[in-house]
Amino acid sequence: MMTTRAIRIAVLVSGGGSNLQALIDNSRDKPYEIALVAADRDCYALERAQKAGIPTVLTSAQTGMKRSEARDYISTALLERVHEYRVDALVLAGFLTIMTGPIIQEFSQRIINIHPALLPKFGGPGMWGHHVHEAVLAAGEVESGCTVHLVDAGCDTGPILLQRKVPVMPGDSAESLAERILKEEHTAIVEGVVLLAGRLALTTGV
């Protein structure tokens, strides 16, 4: 009988880190351990990781870099670090850099992202944070939610693993809709990592 171990994940962050906190708080008896938290800018999520005793790295772009150069630089630096920490999979939890290059190929089928809308609607470049919720409201949608999907070379284009839905209420603002969705994200991100761990156990024996 094949035995499996918990997968070692790197959680990639750019902001407050409430989804990271959900992963930390729910890690007991789950098939994952957080080996590293990496950020592309100084943010509160790093403090959350440090309080939990999790190693952290900051891989921000250099001043004056063009956007494409910054993406390449951050992606290359991240790949070096995840090798160093023997990471099995990557979890993008509010990570704002669109990764490029070898890290996408090397971790193919082993990167997941959580997006604050029901993909394939309201995804792609520029669709992050309040921009997503404002677009949902402007379109007159009656429901929204969050999506956990595999990451490919596109932006919010990988195969969907799971979604959680919420109603759009009369009088909603981008802030009130975001708050309702964020509660679902905290559940979905954990479910997504557990699902990914199961997929890796079947395909690689991790």
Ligand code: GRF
Contents of the next structure:
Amino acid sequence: MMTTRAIRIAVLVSGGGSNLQALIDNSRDKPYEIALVAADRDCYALERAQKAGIPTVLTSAQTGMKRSEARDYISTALLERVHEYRVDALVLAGFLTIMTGPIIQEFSQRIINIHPALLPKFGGPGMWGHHVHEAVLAAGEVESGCTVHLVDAGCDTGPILLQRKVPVMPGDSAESLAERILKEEHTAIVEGVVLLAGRLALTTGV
Ligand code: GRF
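For comparison with the form predicted on its own, kindly provide the form predicted in complex with the ligand.
Everything in the complex follows now, all chains and molecules, and the chain you saw is the first one.
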């Protein structure tokens, strides 16, 4: 009888890690297990992982590296780590390095990202954190939200898996809008990983 096993995910982080915490808190009876948390800088997300007993790795750019060198360096180091931890899929949860090269090819269709806006609008280079919400407010949008999408070689491009919407309220600041969206992200990130697990449906010969 063929059964499917939980997918082993590496969660890639650069910041506070509230999306990582949502994945940790909701992992019971779900088709995923967090095999590794990898950061490109020291960040509170690493503490969250350590408190949960999840292996962590920190690979930050070496001083003096150009941005493109840093991207290559981090991407190469991450590929080695994900092999070491037998990772099936990558989950970018506030990860600020645009990965390049072999890791993108090898994990094609097996990397998801969460973005705090309704892509394809308000995405792309420079569109992260408060920059996104400021752009949404400046554009006079009446709604925003978050998007979970498959990662391709671009930035915030790739097929959309799901979106969750919130209203933009009169008088919203970037902070108040971000807070409203972040609550939805914590549901979206778990739903997105479950969808990814279904797409991969890793069978184990039994
Ligand atoms: C989230 O807003 C996510 O959409 C964006 O970066 C932020 C990460 O927040 N990619 P956290 O580190 O998960 O709290």
